[in-house]
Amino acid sequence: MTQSFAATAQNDSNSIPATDLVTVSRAVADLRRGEIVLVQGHLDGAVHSVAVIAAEPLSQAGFERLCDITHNTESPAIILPRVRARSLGGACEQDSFVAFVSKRQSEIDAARLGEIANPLLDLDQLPAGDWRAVSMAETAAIRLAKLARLLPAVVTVPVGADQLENLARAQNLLVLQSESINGYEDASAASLREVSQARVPLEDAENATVIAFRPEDGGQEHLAIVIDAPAKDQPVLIRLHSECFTGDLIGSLRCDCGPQLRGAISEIAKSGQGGIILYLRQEGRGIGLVNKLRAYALQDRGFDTLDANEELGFDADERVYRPAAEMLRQLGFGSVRLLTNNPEKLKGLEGWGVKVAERVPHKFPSNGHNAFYLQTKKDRAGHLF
């Protein structure tokens, strides 16, 4: 059942504490630098902890430190997406991720692990090793890698419960709970606050104001572009637009994002009633610009836009819609007319208590470069063209 819009703003009692929000944000930065973090997972009363380092920025020094700090005789595991594991001969069922453990640690180094993790590389064979299921802590570590906009592949070694605190102090490492990682995006969105606004005349909408919202942990700002003065006592015309550097800024023809953004500005201005564009920092359907470029490389090999994301280890669409709902709440709007062809956006907003009074179609002609992309969105993602 959809929550009421008023209740949504108050229903943060289960959100992670502000201190945990900042800790996850710091861990994201550590992971991007190739640093180690400690993750503790809880499942059915059992506790499992691992030391984690991301596979993408992994250096040999970082790998050796990971192996040394726990004095563990067990070989490190590399956690891989199901699709990548299958391409390497891994027998995994429906689990999204699976762990590979080499039988001989001497055959594994940072370069080799990087090759194993990279879905754009074809490997002749793996070192001798075994596949196993992943733990709750390792699943959360993958979520952390996704938050860092890295390839969703990590290297882990187990850490005993009696080691965790001493290891964190001795090595100056962050300790994260799996619940904090998994709840980060919702908690970050709930903490959004307006930090700046200014009048910004636009080419097709001269009476426009850009309002910036920043989460409490200091993460990326989301933007509300308010055009004219929309009434708050009736459904407001809005567009949820995910950031697209290639389409919005440099005119890429591989997608329809640029025309959609500029078209929405024009349509809202011409409506005579004003409206809002919520510009969400969720590049590449939430996988980040670098991974989107990797997905493009896979598309050039014949994958469609959804399969390319999944080949990298992401869901077909990783976006979340609470930031949009929270900005609307703070702006005083509870009911909207949504410019979109994507039914998931309707569900996403309604899931956070925003009433969608009407879906307003928002489509543009294809070109020779994005026709297959648009057809895929229609046939496989259910977009309403």
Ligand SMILES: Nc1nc2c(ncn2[C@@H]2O[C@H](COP(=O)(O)OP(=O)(O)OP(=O)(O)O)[C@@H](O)[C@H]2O)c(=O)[nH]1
Contents of the next structure:
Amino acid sequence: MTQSFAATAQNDSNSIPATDLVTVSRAVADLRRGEIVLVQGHLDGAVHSVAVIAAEPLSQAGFERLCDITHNTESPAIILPRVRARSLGGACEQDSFVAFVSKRQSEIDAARLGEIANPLLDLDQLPAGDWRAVSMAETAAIRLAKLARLLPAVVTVPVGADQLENLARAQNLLVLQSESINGYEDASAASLREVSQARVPLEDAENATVIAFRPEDGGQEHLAIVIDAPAKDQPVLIRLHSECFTGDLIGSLRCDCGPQLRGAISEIAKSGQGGIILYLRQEGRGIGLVNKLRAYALQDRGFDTLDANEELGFDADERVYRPAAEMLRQLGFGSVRLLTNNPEKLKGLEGWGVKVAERVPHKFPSNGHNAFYLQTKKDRAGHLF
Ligand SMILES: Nc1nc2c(ncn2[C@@H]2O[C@H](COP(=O)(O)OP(=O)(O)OP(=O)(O)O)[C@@H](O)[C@H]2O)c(=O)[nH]1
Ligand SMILES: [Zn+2]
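The form predicted together with this ligand is what I need now, so please give it after the form predicted alone.
Below, the chain from earlier opens the complete complex, with every other chain and molecule after it.
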């Protein structure tokens, strides 16, 4: 029998307007294509604007265009994670990101900047230059690079307030406010709406329905896998599962995601009460697959799973839990029993108004390859094994 789950959309107040949500989403695509975007930041009444290009897909043509369009004489800055700056022998700033400006522009080109930005490369020497703190607009530009799942490193040139509108029009560039970038993840999660659902019998749970939720900006869909018909008036057994291409699909032994996903499906089916897997598109704890592969390469050089993220310029865990809370709310569930070992998931859901009635441990034995990974989660991320 086909079951239907009615998702109720409500007019949540988004922290940024829908038009800004779409602009950020378009800017993410621009950065990934190596295009320039303009970012404006406000601090204590002052405005600071920059033209930005991502350091990761940086072409020489893109870099030259960035240097030319503003017609100003200031050298471009490369914004780097503090850890990368330190390994290059510079910057004692306390902020998480710092700016490097070369003294002689002739010593800098796209290839050189790409090397400076790449934490997997050991560099002997930097060109002569100065380190400085980053502006609010530059911090927001780094956030945008993270949303684009690129390396968190960007190249910027300052843009005068009087120049911004003309430049945007003449060069067909997007203008973004730092508040819109910083509010994007929340607003995108609040805008999730059900777009389709179908019955999908699973090997370990024949009575399952997959429901897809899409954000208004057209970003990636999150999925709810509803097994059997859980009651809405009592805590529902759920798992928040973060996407893991390597573990979920090709049986990677570096992590425990595959067994956790299949284990959650069968545990929910066996419970006889039904339940939900929320499959969240937060590959690599929110850094994306490409960066996760970089993190794995660093782990092969001796970093643990948390330090590898930080070496790349990310937080140890970049995940957000509003999408999960939003899907639960729209499906009509307010209270859960959560299959997890991760205390951050409990806090994350509760922070968005979901009552966590119980944590249900979700531990699987080590396969030999992932023993250090599991031990690190226990010792350093407070996982409850
Ligand atoms: N950045 C990074 N991500 C990883 C690594 N290993 C696994 N992941 C990702 O980590 C996430 C694992 O998610 P979960 O199993 O849901 O979360 P958890 O924090 O282990 O918590 P529980 O399993 O619920 O106890 C997936 O998105 C994986 O892709 C790694 O070494 N680096
Ligand atoms: Zn995994």
